[in-house]
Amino acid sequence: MRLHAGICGSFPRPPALRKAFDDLSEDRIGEGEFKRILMECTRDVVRLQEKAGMTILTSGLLLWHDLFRPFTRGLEGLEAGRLIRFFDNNFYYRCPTIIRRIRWRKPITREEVQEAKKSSRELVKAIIPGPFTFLKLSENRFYASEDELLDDLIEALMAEVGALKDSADLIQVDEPSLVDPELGRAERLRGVDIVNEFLSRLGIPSDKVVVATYFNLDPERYATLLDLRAGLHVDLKSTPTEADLALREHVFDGPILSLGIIDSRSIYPEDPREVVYRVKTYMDSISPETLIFSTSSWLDYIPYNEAVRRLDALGRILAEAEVRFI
């Protein structure tokens, strides 16, 4: 088995990207030197996390304001709509509003995905939304069928993947909708068919891919992702005791497990042994190639100095688990 950690997808911005926010804004700074600061910004975030011990790496992802805002902007057919609450979070997203046609017209995020390549020798990890969640947390305008949304839609994003695979190591497919506890287990399954047409045509090995679920996992839920044909990312901090069940009653043998073990919305400390512990105890349930030892969602709920600790919590873990699962 290979261990890994990594973050699961965005870090908080630097107090110079936060600045250079308003300075634009005011018009202090114009847009090239905005861009400069972001790939500065970008840089130090790899190299944060790689100087934490991360073995798999993301861009930050500094420029999102939210999972869509970035494909909002970059899909034909798409625009911003309004502000709503990102799932049960005090976080919210401008809902992605259809008034036209969903088309891809050039890559929207491999341009910082190339930039965090550069700046380590780590793996790096490329992060989209999935098709389900999009779907179920956009408003269209536009399509008379759903079905002709979930095509057009998935092409769009497929060809998003197609201009990541030179520079992406793994590609992580966010699908939160797929544990979402206000869907019914009938709705979640046809998320499960709808991810697993995506990712048939993607034409990427599934130890390439992880579809990553956070905020709720409990055992009837758990069980629908492992019809997942890719890797998976679990949140085991939101719903603690019913994740805890879900990965002791079911078995896992698929080629990547990512295990969200750190509480992405907190600053409670987190003990590395107890931790890496209470992993050792899932072993009799799951056999993955490669475990990944992660935050339990994006770290954009906390501020950056606690994030930077979350990272070195997360080091401290891989370095104990390379310990004691020799």
Contents of the next structure:
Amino acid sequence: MRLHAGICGSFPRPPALRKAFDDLSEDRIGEGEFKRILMECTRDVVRLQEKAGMTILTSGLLLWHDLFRPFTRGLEGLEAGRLIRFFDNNFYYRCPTIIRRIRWRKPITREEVQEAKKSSRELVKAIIPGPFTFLKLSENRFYASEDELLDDLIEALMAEVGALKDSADLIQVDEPSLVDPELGRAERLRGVDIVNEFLSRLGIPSDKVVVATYFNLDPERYATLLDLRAGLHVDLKSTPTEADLALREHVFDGPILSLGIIDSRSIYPEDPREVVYRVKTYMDSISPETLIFSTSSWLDYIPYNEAVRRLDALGRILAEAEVRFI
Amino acid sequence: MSYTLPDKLRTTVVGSYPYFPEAIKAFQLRKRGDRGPEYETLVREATKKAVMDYLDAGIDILADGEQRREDMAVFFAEELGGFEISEPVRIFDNVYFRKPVITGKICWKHEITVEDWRYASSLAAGRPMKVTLTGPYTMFSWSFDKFYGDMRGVILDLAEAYRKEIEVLARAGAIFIQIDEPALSTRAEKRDVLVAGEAFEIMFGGLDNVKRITHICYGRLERLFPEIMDFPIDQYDFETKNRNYELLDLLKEYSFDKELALGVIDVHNSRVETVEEIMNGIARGLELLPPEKLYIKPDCGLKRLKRETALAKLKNMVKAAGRAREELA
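Could the form predicted in complex with its partner chain be given as well, to go with the form predicted on its own?
Up next: the whole complex, starting with the chain shown before.
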């Protein structure tokens, strides 16, 4: 079993970038200067991950206002709508509003992934919102049927993944709606079918794709997720008792398992030795080729300085695991 | 000066009012650590203007407009023991806020709201002045915990701290004491509701000389039932207009018979509700409760509205309550 560590998705924007966003919107700086700061901050965030011992890196998704925004802006047929609470977080996303036929025009996230790749020798993971979550959290004002919508959405997301193939070592498809407690079992099963269809059309080996779920996990939901034909990321911190039960009750034999064992919504200190001890107790029921120690979800929910501490903890967990697991 | 409250359909507010320029300037001073005479003068000026607007609208039970509080959680975190304030955390787009961080055992250190209540009361022309406190569950939910590692421990210690504040307020003569718990309806898991119930017992248990109020809004209010009805609360202040009064059907189902502060003004919409529209809302409330148990108020605090809009909405609300009273006479 190969061991890795890496954050689930975004990293909080460094102070300089927060200021650059404000400066750009107030016309105090131009697009060129903004981009220079953005790329510099991306390199800094990549270096931070590398320094902390991460072996799978992300660009930090520093330009992303939320899970959908670069796509709402980059794809044809969409616009950013009203602010909506993102699951149970004190964090809001702008609802992707579908006003015309969805089409992919040009690479949306490739530049940031390339920048991450250039800045590090470690593996780089690219992130895209999954089709099921996109469907559930958007507002359709154009398509007469959901199937037509999904068909175009999947085509567009496939084109984006195609554009990332050369720069990303791993693709993460974010699907938090697959574990949304507000959805019933039938809807979840349909979600898994949609994601599987997307994965099969992508044509990427299952050991190069991870479907990421977060904010919830219980045995019933986990059992459903095991039907996904890809690697899997699960959040072990948001519903810890139920998640613990899930991992013990069901056998995972997929290629990649990413365990969200550092809480990305809390700053309560984590003891790396305790975390590794806990993960070791799952070994009877998990046997992936690749095990990734990760944050439970994106790191946007905590301040920058605390996210740096979380990275450090994750690095120490990997170091501890390399000793304990061998 | 004394004021006789109407015996039915009393009007009130949830608490906050649009910030006056003096309040904004006071926040800037406070952020720099300057809480000297200039800061106090600015807060008092802003408070005075908020109270005057509430009086101008004709509200029966007032509040101080929360002009001292830039943020309802950070304000209390800065005054209680056991908290620090975090670096900025993103809330949406590139908008950030500072979040309280629990770094030690939470405790009550000194009076927090009493002086503001006294000052606002002195301006109220004899009308009762409500005090609002950000509840323990909401404080927990909107803070990071670095110390307890246990939701219940945090919430119960916060409740103990608030109990001291409430006792001081009661001794000073405050009657209307409201615990704001907007976060309680966000997740609304049963275990969370039960812990919140324990906290209300600590804060309000055995107090019979005050009107014990809780304000809860948005989110999944329906999930708080039926447990919430056992809380030691005299008056439930809910957001109802925004959800087209559907909550009233649920209250009916549970034979709700406590006092209800009925939200009849949408605070997230700048359109000023007509008197007739508000009267229709009041009529919905009267299908559930007698007018003596029904208080009329906006869905939530008014701070996100423009002052002119907030005032116009309140004036129509008071007119509507007055006409509804006449119709009942």
